[in-house]
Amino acid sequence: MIEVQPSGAALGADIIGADLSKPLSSEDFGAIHRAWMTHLVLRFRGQNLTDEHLMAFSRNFGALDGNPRHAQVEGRSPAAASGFVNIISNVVENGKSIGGLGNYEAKWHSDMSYNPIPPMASALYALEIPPEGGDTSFANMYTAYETLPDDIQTRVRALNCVHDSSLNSVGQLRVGFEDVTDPRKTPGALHPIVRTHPATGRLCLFLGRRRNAYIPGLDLADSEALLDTLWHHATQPEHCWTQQWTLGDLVLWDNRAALHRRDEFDGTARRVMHRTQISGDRPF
């Protein structure tokens, strides 16, 4: 029997009683999916998964999305080499990084929102964790939108934002891109600031990475001021919940209606996480 234990915060819930190394019954998947639509972020503790298990679980929700451009997958597993399991790690073996993003702080973002069709979800599984640090925080973009002042709600419903494709979530310049000095020239997809969730029909903010974001049609100062207001409001503690990792945790989040970030950690400690992403649709 699947049991759902809400975090008590603005989002997040534990799913008790699911062994993700085994196929899910239709009843169990239905319970998990309903909990996901309600809580946006689900945590499954005490899992023992191979990459094949991780991919099989993720495919319950839809087709898998390929890894981000230039993601490092230095032969940790056949599944990683296939392009559907992305390794998030600071570990270096034989002089080569086995994964990406190192041990740095990852700023608030939505995964791959710089693409015209971003993934709808990500599933992150903990294989090795540092003794402290590396926690992942999530922010509820439903409540962030719903608690905006009415005048700002009305204003942002008519606006779009460019989501920067030149930097990754830890601020590193991606290969093949030039450093952006004028946000009005930011490369990346244009998305509505307020999107409609295709499954629930609810409105939510859709924010990517703050740095280099730009709202076409506004002068730069107005764009910067409005974006600063939105990010500050959306990431206040009342909209957030933080995942403190333990070995065997799998966390699934809705990329359409939740932002996330990661704390930095000691670079001499090992952190190895495997991630899948599930294909989405064009924001509207």
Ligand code: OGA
Given for the second form:
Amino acid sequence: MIEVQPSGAALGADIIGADLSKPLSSEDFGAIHRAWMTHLVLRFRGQNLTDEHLMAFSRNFGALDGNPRHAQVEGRSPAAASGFVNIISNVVENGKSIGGLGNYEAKWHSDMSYNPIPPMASALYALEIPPEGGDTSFANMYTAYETLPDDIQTRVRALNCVHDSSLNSVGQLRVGFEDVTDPRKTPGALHPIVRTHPATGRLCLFLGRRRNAYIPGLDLADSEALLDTLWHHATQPEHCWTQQWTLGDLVLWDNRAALHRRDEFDGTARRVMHRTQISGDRPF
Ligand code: OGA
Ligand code: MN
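Would you mind giving the form predicted together with this ligand, to go alongside the form predicted alone above?
Full complex below, order starting with the chain above.
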């Protein structure tokens, strides 16, 4: 039987006693799923996984999303070529990046929230890690919503926000996009600022990404001010927990109710992570 060890912070728990290279019993999967719904981010330490194991574990939760476009570049490794494992890495081989995001800071975001149907979850598995830096932090968007003043809760329940599709999470312009100079023209999906989690029924903030965000119906200055208030509140340390990677860690996050960010790290060090993404549904 597996054991759940909460981080003690606003989110995050270790799952002890699970070997993810083997199929999970329905009891263990049930316990893992319940822990995930409670703690939003699960960490499984000391794993030894192939891409097939990573995919099989991820498929317990739902169908996998294909790679984002940037991973399907010619010359990528067999993992990327499988179509369901994306590489997050700063490593350059033969003049080509083997993965995405480089060694840069990734600001707070929810994965691919600029799509109308953003992923439910992502799973990130550590194959090579730098001696320091590259930590990944998570923020609990249930507690962020629940601790907002009542008047702001009421106000934001009636509003939507545009999630910018022009920049990736390290701020690079995606292929085929132009720089946004006016957030009122930002390309990307429109989502409710407060969403109902489809599995728990709880309300949470769904902020996506701050850059170029805009709340239609508000003056630009009012939109900026409200977004700044929400983002400042949502990323307070009391809502957060930070993962410091060790080799063999697999971290699974609920992309609907948690934000994440990554610290930068020394570009001469190597960091190689393999990642799956599980399909979600339309926020409501
Ligand atoms: C991601 C991501 C963070 C990290 O893969 O979506 O944000 O720690 N990665 O590499
Ligand atoms: Mn991400």
